[in-house]
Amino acid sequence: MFADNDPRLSQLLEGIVRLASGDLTSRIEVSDARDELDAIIMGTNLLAEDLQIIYEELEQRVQVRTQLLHEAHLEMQKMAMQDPLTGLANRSALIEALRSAIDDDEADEGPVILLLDLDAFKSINDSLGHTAGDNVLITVGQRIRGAVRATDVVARLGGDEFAIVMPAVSADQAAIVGHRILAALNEPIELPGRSVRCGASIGLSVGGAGQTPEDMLMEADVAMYASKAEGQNRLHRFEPGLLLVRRLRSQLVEDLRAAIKSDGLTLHYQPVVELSSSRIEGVEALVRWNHPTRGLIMPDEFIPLAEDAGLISELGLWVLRTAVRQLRQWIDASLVDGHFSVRINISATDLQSLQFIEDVRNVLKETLVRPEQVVLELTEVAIVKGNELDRYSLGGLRGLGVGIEIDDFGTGYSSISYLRRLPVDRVKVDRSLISGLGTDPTQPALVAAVLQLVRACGLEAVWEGVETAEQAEILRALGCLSAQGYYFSRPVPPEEVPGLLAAQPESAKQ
């Protein structure tokens, strides 16, 4: 045993207090007595040493975890500011870079933003698939990065839209870079098995006092649409007058949306004539828009507007319903028989929607019109370059029993082998192939060759753009079955169709 007044007791107590306060390096001195009290002191020191080792290991783990969390946080910040496909900055990073450039008081000149939209990306993506589309976007990003300065920020804003923030640069210098980007993007892009071109349209906006990044982006967007209106591979600088054009365009889009919903559009009908008998075998429905303040607006103006605004499917459904209901009225009035057909133009967008098949089915069910009396027309480019979904949709439409016709046939596609593979009934030969008929002595041979080619594929042709009696007679003599054009009739409103039907030769009415 040890005495109550042994000084080692107070040393032991002080040591335990130090350890309890967190001083794990503290140790209690062991005496030479090596008795039971020294044994307790030694045990306390061993415990302190173990606690110190545990604490150091724990501290090291905390440091490692903290470092990992910090790295993960940095990676998340990077991901939050980076486009995952191209590795470029994203919209958030672009806005920050633009805000920083606007706020730079030391810059001699304001920042410039270039907003870029690819001109042909949708057709590449639709025809070659999303993997090819992604490869195009990656290549585009690399080419833009290679065409700009090291201090410029290149971002992908989504889809096929890119932007470049150029700090402290003049508009002229930025335009030079912009044209360098256009030149780089106009070069072919090599994909597995083929080469594609994908030009762009660029809008340029110069920063000014009191502007926000959002203001500059809006101005660049307005300028970019002006570039698109001028044609492919263009650069346009923002001008205040473009805002008025933008507002007018936006208002026209809203007017068109309202017109579709309120039946503010009309259909005109152009006859398709059987050449041998002059019988009107059907009509093509052509949409017209009589705007309340702007007057008659032709399709070549408002259909592209509908496509850009995402209204083309609504417009197409309105045309489908209206045309087939009109055919039902003519049938009920005994003006036409079961062989009379109505042709309706549909867009490539319709084929990308499985709902379109149901829309056609519902219209046929509602009107009780026989499916073969409805012929859907698609452009040659849309039907040839479509993807698997397009072909599935064509098969589904064919399953309903409706006719399918290729419009604008002969407008430049390099191969006709697709005619044997696609579920189509007829082709409508583009007017350009008969424009010289009656004046060019070589034209009849060309028409005969095209007709033979079409029939070799098991199809028939409608010849579009017939403007004279001589053209009609040459086509009839060559064995062509059907034609359409101003010689027979211009497109007319529905109330004039009964008069055209009544004016047919008696032999054609049998």
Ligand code: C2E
Contents of the next structure:
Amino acid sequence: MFADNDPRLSQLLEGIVRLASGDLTSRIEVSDARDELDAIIMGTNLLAEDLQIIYEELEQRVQVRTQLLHEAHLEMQKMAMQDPLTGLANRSALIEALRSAIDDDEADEGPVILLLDLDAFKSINDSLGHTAGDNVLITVGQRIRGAVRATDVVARLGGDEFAIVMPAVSADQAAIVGHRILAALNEPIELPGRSVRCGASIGLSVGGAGQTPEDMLMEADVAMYASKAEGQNRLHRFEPGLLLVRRLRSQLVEDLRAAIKSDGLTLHYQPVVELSSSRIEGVEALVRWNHPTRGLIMPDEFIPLAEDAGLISELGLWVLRTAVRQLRQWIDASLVDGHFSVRINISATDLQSLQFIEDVRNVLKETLVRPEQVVLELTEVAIVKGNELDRYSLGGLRGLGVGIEIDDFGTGYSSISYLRRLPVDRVKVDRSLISGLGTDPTQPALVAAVLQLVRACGLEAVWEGVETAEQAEILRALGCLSAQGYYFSRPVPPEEVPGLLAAQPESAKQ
Ligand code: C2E
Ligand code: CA
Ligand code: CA
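Give me the form predicted together with the ligand now, not the form predicted alone.
Every chain and every other molecule in the complex is listed next, the one we just looked at coming first.
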């Protein structure tokens, strides 16, 4: 046993106080006595040792965690400034870069921003799928990066829109870089199993004193739209006049929206004629816009506008309803029989919407028109580029019993095997294929070959764009069944259709 006044007792107490105060390195001295008290001291030292190890480990872990947290924080900062798909800067990073370039007093030129929008991305994405679409975006990002300086900031702003900020260059220099980018994007992009080409349109804006990054982006956007309007692979600089063009355009969109709602549109009808008898077998409905101040506007001018402004479905529904109701009226007036058909042009957007099938079903139900009397015309391009859903909608439409015809046949690139698989019954051969008929002696052979090809696929052909009696006669002699064109009649307003029907040769009347 140890004595009450054993000095080791106070040493033990002091030692424990030191440990308790956080000095885990302190140890209490063990005596030579090796008695019970020494055993307690040794035990305390062991505990201190353990505590120290645990504490050090803990400290190390905290350090690692802190480091990880720091890295995560950096990563998050990067993510907030970076487009995850392409690794390029994102919109916020671009705005920041623009802001600091505008504020840079030392630069005596610029900054310049290029805004770039891909021309054919949507159709690539729709027809080849999102993985292919992603690959295209990544490749485009790399090509832009490769065409600019390391100090330029390249960003993806979302979708298929890219932007490049060049801190201190002249507009001319920037335009040269822009054209270099367009050239780089014009090279085909290799995807598994196929290659695609995806052009772009660029808008250029030069920063001026007092401008905000948002101003510059808006100007570049306006300029980009001007490039798009001119066709693919263009570059346009911003000029104030373009703002007016933009305003007129959005005014036109508003006018069109109103026209669709309030019967500002009208349909003209062009006869489709049976070549052997000159009988009018049906009509094609062609939409026109009766603009309050600009007069009659043709569809080539406003259909693309409607597509762009997201109005095409509304317009398509209006055309569908109006044309089928009109057919009902003609049937009720005994002007036409149950074989007479009305052809309606369908946009690729309609084809992609399942709602459209419902609309067709409803119109047929409402008017009690037989489905065979309604033929939907779809362009070859829309069908060929179509995805699975399109084929599903085509099947759905077909299931309703309406006729389906490929429009502008010969301008797209459908393969024969593809044609065979499609649920269509007729093609309308584009007028460019017969334009030389009557002047070019080799043309009849082409027509005969196309006719053979179409029939080999189990389809029938309507020939459009017939402008002369001679063309009609050659087609008839070659065994073509139906045709359409100015020679027979221009598209006419509905009130003139009864007159056309009455003027048919007696033998052709129903
Ligand atoms: P499309 O479907 O190929 O229509 C034929 C176009 O050729 C019509 O022009 C017609 O007037 C014109 N045409 C007819 N016969 C002749 C001819 O003998 N010679 C020449 N040179 N041209 C002839 P339009 O009415 O200006 O329509 C242009 C295009 O607008 C149509 O081409 C069609 O793609 C589109 N479109 C027209 N109406 C609608 C519609 O209701 N909905 C949709 N989505 N598109 C429509
Ligand atoms: Ca057509
Ligand atoms: Ca056509």
